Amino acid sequence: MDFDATRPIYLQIIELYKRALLTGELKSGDKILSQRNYAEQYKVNPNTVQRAYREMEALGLVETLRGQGTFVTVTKKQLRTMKEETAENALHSFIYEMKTLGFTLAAVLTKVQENWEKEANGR
């Protein structure tokens, strides 16, 4: 796991779990790695992992059951909200970059459509 040194690792851990939830890799009821195992596997400070898990509990994404482990508890409504927020953030970044590079809306739409079709056709 390569973490970005410019951003807090605990936030990156949360983002990784959110991505796994959004892609369906993780589903409600799934057990996730223990904090200790996560720290060992990804060479992260256990306190950092603990903070990430605490934050995910506060967000209602997971629940830790003493002696049993930590389980995904995300609802369909939470998933929809996360999906919308993620899409909005990605679009904001994309639009900002395209404007910075001097592309017009028409040029951006053309590029998006061309690349969308390439991806649909397996490049």
The other form holds:
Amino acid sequence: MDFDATRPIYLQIIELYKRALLTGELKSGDKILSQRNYAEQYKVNPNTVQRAYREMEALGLVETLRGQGTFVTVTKKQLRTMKEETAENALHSFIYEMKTLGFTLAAVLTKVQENWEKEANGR
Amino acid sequence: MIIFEKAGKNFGRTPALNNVNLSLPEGKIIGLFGPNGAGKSTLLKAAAGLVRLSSGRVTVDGKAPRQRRTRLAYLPEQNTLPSNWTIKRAAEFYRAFFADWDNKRYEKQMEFLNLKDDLRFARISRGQRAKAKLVLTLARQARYILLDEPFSGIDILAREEISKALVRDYSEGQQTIVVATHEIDEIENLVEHIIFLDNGRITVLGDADELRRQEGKSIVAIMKEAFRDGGK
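Moving from the form predicted on its own to the form predicted together with the partner chain:
Zooming out: every chain and molecule, the one shown earlier first.
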């Protein structure tokens, strides 16, 4: 995997896990890579991985059980909040971009409508 | 801890190190970056006790590096082992020489890196030689591991393997690993702490993620900028 070289790696590790949770790739109860395996596989400093995992634990997204590994513990409520936040951010940058380009709300809405179906199954 | 105080080194009239004040943080993988001729090798050699400083001093856990030999493992850029030796012979030599030699670790890393110990240094590829040198260095349970250009002249696959071997080893020990290289890309994500040397001076220093956060740039971009500013 290639990380964005311009942003802290530990934040990107957290974002990748959040994304996997949002898309349902990872579900509560799933075991995730051990810190060491993660570090080895993606050639990231073990302390950086540790920092990311620690923050995810603090956020209540995962839990590490001694000698057993790290497991996803995310609740439905957390997922909803995360989804809202992610949508909010995407919306903000979209609106900002369209405003910068000089589009009116009406024009944007038309464009969204036109493209909605096409993109629906995309990505 | 390895500490440099007002360290200077001149080769003839050329200063290789210029009034360097530096303490290497413990238990981290540290990237010692900089262009060719910046003084990276000299800094490492001084820490390993292989170069005498012209001024100032360097200490390893409070003593001169020469008195701390057993805590230091140094991987030179040049090949120092006789080319008619097999890896096995070299390992035996290391085992006899260094009390902290860990044979289990040696065997594990050999297996992990797909190396056979009956290979002769004269017969193997540069990538294999680089890997073998690394295994020999890492098999010691030294507290400080100093690696001078471990990726020098080898292909991308061998580089990847070496990076992984480093992570593997690091996870297993309480070590400080310093990697001097001008090939930043390969280990950009692997190093936690950054030291950038230019013309014998330190121009950038700090935690890698913190530098990215502050500058919003990649480590490579930050280095380039520092390099353009010419160490001011």
